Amino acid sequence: MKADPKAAHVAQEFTHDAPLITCRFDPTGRFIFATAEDRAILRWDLATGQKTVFTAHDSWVGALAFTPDGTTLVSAGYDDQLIWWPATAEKPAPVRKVKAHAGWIRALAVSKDGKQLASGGNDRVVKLWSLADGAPVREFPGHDRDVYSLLFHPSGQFLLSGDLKGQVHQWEIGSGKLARKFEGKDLHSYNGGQQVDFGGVRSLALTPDSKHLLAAGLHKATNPLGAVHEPIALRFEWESGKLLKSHISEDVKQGVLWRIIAHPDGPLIGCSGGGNGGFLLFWAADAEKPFHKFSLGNTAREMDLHPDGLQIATAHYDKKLRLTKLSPKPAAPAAAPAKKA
């Protein structure tokens, strides 16, 4: 069944005791994981709804990543730590802890072959680790501002990192050298009156054919501290680095694109959250404005797409994780015929 964004509907909700921060499906699609402001990591079994709580971080957990087989989870905290976990254990406990950065860790990514883990955050350094044992492999210094997003190129040759100033760095993994930069200046603003650097590359994605790179965040930040800004995703041609298009949503006046995903069926999916609530935004590849906007009812902070391509998880400030399905609602069962007297 192909995904139908216009059939989007919230099919299920999971609740916790504190506002949620981020979320990810495990690679098998059996579980949805989330993090919360009480420093917990949460795992819900999609079939049963059973919740399991992971605790070990001393601060909020901002990013999650998995080995390709889904057996190992790595969490990144604002406590500077990376923690390895047995993802499916009945009573999960840390396997390994690594003091990884000086400051918040904001982003994680795993290479396609599952051998390498990348991390980045407020110390402006991207680091590469062995996913198997947590050993450091390489560092990529060079960002002028905090690192917000990471993405491995499926070729295995490059690692991409996006920062607060809207810069996307393309690194050669083998040599550690900077290959080139993608200029996403529309994703950054500086407000002199408020003395605020604002925006940044909040999410990176490649289209399924790897021909286009997507960088998402916010623009038109006329009042950063007042949360007046609009969501935007920039589409670059991979080969040339040329900016091809900006995907915008002018009627969302207080939104940030926290995550951008190129769906295998073609549409671009964005998760917007801010002062005017949460939305899933859907764009055609060649369109500036979304063809569909789906309201989620509360401020959304992150999103992930299930391996089946039909379910979207969103983490919300109202302490709920919502599961949206991109397929028609099942028909209500027909009423039984009335019995004759």
Given for the second form:
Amino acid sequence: MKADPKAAHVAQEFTHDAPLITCRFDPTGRFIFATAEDRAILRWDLATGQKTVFTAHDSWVGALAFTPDGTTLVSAGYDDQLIWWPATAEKPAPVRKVKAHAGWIRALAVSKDGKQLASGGNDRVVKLWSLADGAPVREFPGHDRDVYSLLFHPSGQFLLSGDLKGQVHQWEIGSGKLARKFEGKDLHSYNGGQQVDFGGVRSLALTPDSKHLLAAGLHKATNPLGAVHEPIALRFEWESGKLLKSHISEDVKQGVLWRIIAHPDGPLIGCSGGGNGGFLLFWAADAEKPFHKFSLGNTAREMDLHPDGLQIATAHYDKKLRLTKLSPKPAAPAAAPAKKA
Amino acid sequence: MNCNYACGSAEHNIHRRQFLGTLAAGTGAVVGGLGWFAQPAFAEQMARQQKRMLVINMHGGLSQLESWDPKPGTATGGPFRAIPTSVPGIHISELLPHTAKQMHHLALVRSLNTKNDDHGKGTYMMLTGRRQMPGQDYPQIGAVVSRALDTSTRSLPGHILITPGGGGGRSADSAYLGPKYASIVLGNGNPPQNTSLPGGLTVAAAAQQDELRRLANNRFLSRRRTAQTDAYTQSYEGAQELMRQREAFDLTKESAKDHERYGTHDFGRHCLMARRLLEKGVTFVQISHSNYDTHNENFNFHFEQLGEFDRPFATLVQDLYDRGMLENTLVVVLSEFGRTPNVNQYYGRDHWGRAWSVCLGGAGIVRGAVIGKTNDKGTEVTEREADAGHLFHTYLKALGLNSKGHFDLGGRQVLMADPAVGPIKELLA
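Would you generate the structure of this protein in the form predicted together with the partner chain, following the form predicted on its own above?
The complete assembly is shown below, putting the previous chain first.
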């Protein structure tokens, strides 16, 4: 079935005891995982709704990643640690802990062949690990500020990392050299009155044909400390590195794109959260403004797309994980005929 | 205030009360500070001790949970962890690793309840020790300290603010203490405005011009002297002194190594400037670090801001100690309020005056002390509640002043601090 964004509706909700931070489907599509402000990692079985809690981190968990077969989960904490877990275990316990960074680990990515894991965070260094055994492979120093997002190029040759200053670094995995930079200047601003840097590449994505790179975050940050800013995604041509288009949403005055995904069917999906609430925004590839905006009912903080391409999970401040389906609601059962008096 | 000095003034005459106070002190009577300020012996003693005060104002409202009173692992604690400090048993936020190593020079008050969530009122309260009331104005701590510790030997201004931006100039923060004790603002740490000679004017020519001005001025004052003309003359003379001592504000005189130690960013430069000014004998220096009003992405912004604050502040404390100045320099890190224990939908924290913290150190302070306590979630003070008034008294006492004393303004007694409260005695060495 082809995804129909205009038919988006929240089909299911899962609730926890603390506000949620991020979420990811496992590659098999059986589970949705989320993290929360109580330091927990949560796993819900989509079929049964059963919740399992993973606990081991000494802080919030900012990112999750899986082996391609879905058997191993890696979690990245704000406690410097990467932790390997048996993803499907009934009573999950850590199988490996690695002190990977100095400070928050904000982003993880897994290579297409499933052999390598990349991590990045507040120490401004991107690191490459063996996903199988957690052995360090290579480091990519060079970001001026915190690393916010990571993405492997499907060719296996490059790793992309986005930072607070709106820069995307393209690294050669084999040599560790910086191949080039994409300058996402619109994604960063310095507010002289408040004396703060703000923005950043909150999410990276490639279109299915790998011809375009998308870098998402926020712009028009007139009041960074007061959450006044608008969502934006920048579309770069991969070949030339040229900025082709900005995808914006002018009627969301208080929002940031926490994640951007290029749907296999074509549309671009952004997850926006902020003072205006939580939204799924849908853009056509060549359009500046979204063709559809779906309200999620509460501030969203992250998003993931199910392997079936028809379900979107969003993590929310109101402690709920919402499952939105991009297909028409099933028809309501026909009402029983009224009894005659 | 027009005042004919011929009929007696605060500046030129010994007050009856001051005289009686001095006399009473001489006979062993307790007079509660009457007339203490103008006593030459006292002023000389203070000059010898060279008491000074450094305030760092964490503008916007520093989060106590991301600094002095972390609650890791609780519903309100946020993502940052607590780290041990140089004082066994005291933990502060992991965002302050350098400051943690200086904890044996510092102390914490973790039980402030200022019952205020408004920026302007909070700032007023924390800097004057009083609640803002219509029709009343009180001098800020810098003006109070500048005047109370004034000496005849002081040639530089006694009250200097270093702000993150702005051009500089003079502030209206001394209330009834008058313009002499109002702060001089160093916008972005630059030397005071208009303190260099205009291009083309030689020092010799400027001196001749000034001589002419003095002649005219003296002629005028011999017949029409008022408090206002004196204030004008005082300002002019003060400005000239600033021009003569412009080098005091020249950070290029500090070593490259020190610039590197403090950091090349604005706050690092401002801390180095503060050290320089305190060394030169400036009585009160206040630095503002901006901005902590983190309704949005509190954790990202505290990581950014405290990452900038931590090393230069710790370096400054260590330098003051190494140079033998910390013993006589009261150090205070304050804000207008703290931030809510609740984390909002934008990962922010909002204004919170009900349970928050300040950090103190140096002169007159019990090193390594922790005063007061909040509950597990940091939502309420559970031990030794204090407010801005208590702190104000504590500052004065720590500097060796009588916080229950008063200023004598033209025969009118004005209490230095809110008489309804007193100092935090456990904090005083």
